[in-house]
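Heads up, the chain below is alone and in the form predicted alone; it's given as structure tokens.
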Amino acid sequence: MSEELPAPPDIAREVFTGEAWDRARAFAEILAGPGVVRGLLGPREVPRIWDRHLLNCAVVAEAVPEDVRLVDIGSGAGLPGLVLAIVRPDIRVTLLEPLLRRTVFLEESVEALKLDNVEVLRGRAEELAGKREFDVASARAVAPLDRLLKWAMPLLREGGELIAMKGERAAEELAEADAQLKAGGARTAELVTVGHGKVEPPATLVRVVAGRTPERGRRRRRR
């Protein structure tokens, strides 16, 4: 038997304002329903959708710049980049997802919550690279970092940002990342706390920002 999916938290109507309220409480329902029969989401996950998941993936939303096309790698239910493009109208999210029964249940929802900022692609980012260019790239437990860097920087234009949501190793893993960031072109690598006062605890972000690399530099030649 699944879990009752519990009231929303007081913050949260600080958070998802407007039009987004009633999406994020849409989002909540699939999640908790057709999100668990489908094996997106464990029905242990159902009491914490909105600490958790939604107010934990919503408060990124405070590192990405206004009116960027946003990818989001390796999507899943739609964590991080569902949430984002509900509480953010101006950004133009990409969910990429591989895996077919994923990828629907994301068309699904983007239906059912009439989300018009956002498109879903199944594939994986190697696919895209070359292909598609974007401001930022986000991801949520996805890969370890050094691993995400060689998925994530090809898609992004130079200056463009990885938002990588991380828990209790994010120092570790940006330490143990060192090869690949310099590898990748990284220009800077930091760790960004996002959610003060709205999750506890607060979300740990790792940002790395895109310099120039040669295969970016020839893709620019050839323009």
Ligand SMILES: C[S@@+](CC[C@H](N)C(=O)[O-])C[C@H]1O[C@@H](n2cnc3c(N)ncnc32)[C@H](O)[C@@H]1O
Contents of the next structure:
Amino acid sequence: MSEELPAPPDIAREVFTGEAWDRARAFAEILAGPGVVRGLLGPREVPRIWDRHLLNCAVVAEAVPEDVRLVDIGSGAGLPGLVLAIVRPDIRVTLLEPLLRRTVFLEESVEALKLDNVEVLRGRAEELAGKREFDVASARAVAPLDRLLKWAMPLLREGGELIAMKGERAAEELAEADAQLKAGGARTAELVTVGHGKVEPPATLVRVVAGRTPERGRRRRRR
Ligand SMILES: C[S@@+](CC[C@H](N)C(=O)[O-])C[C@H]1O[C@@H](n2cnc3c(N)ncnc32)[C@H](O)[C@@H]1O
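Can I get the form predicted together with the ligand as well, since the one above is the form predicted alone?
First the chain shown before, then all remaining chains and molecules of the complex.
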């Protein structure tokens, strides 16, 4: 049986301002309707669409610098990438997703929401290395941090940032990824919390700043 989409909580009006408000409500309907019917979101998630999905993803914008090119790795139903595009019209967002069923849903959502700052790209992160470069990579529920680093760092410019939504295990994953952080040439890696007073608990992110990877260094010296 399908669950009912709840009314947006009051805080949503403060998070989704201006044109973002109508788009956020429209996206909530899309997720609760076609998103569930096509199996991109479990029916039990419908009552939690506002707090667990839309708001939790929107507050990640606090960690995203202005005017950046952002790639959302493993975007699924557009979380967090499509929500970030809604709240931040200044950024250009690439939703990267390998599964056709999901990219079709994403393309239809982008069109329905009339977003002109989003591109949908079908593919795997590791296939994009060396072909495209971004300022920020975001990801939620895609892979453990060490694997995510392998996929994300080659997509980032030097000084670019991986922002991984990690929740409760963030500190553990950061410690476990130590070797990969060094191998990938990370400049800094830290835990950041966002959404204080907006989501409960605040969202925990791992932010990794890309340095010059050994791979990039080798490529440059060969020229
Ligand atoms: C559990 S879902 C999470 C979706 C969304 N980020 C969310 O939080 O709801 C993981 C997504 O990562 C995608 N994925 C898996 N391997 C990938 C890869 N190598 N590159 C990019 N995306 C990948 C899957 O197709 C799937 O849509």
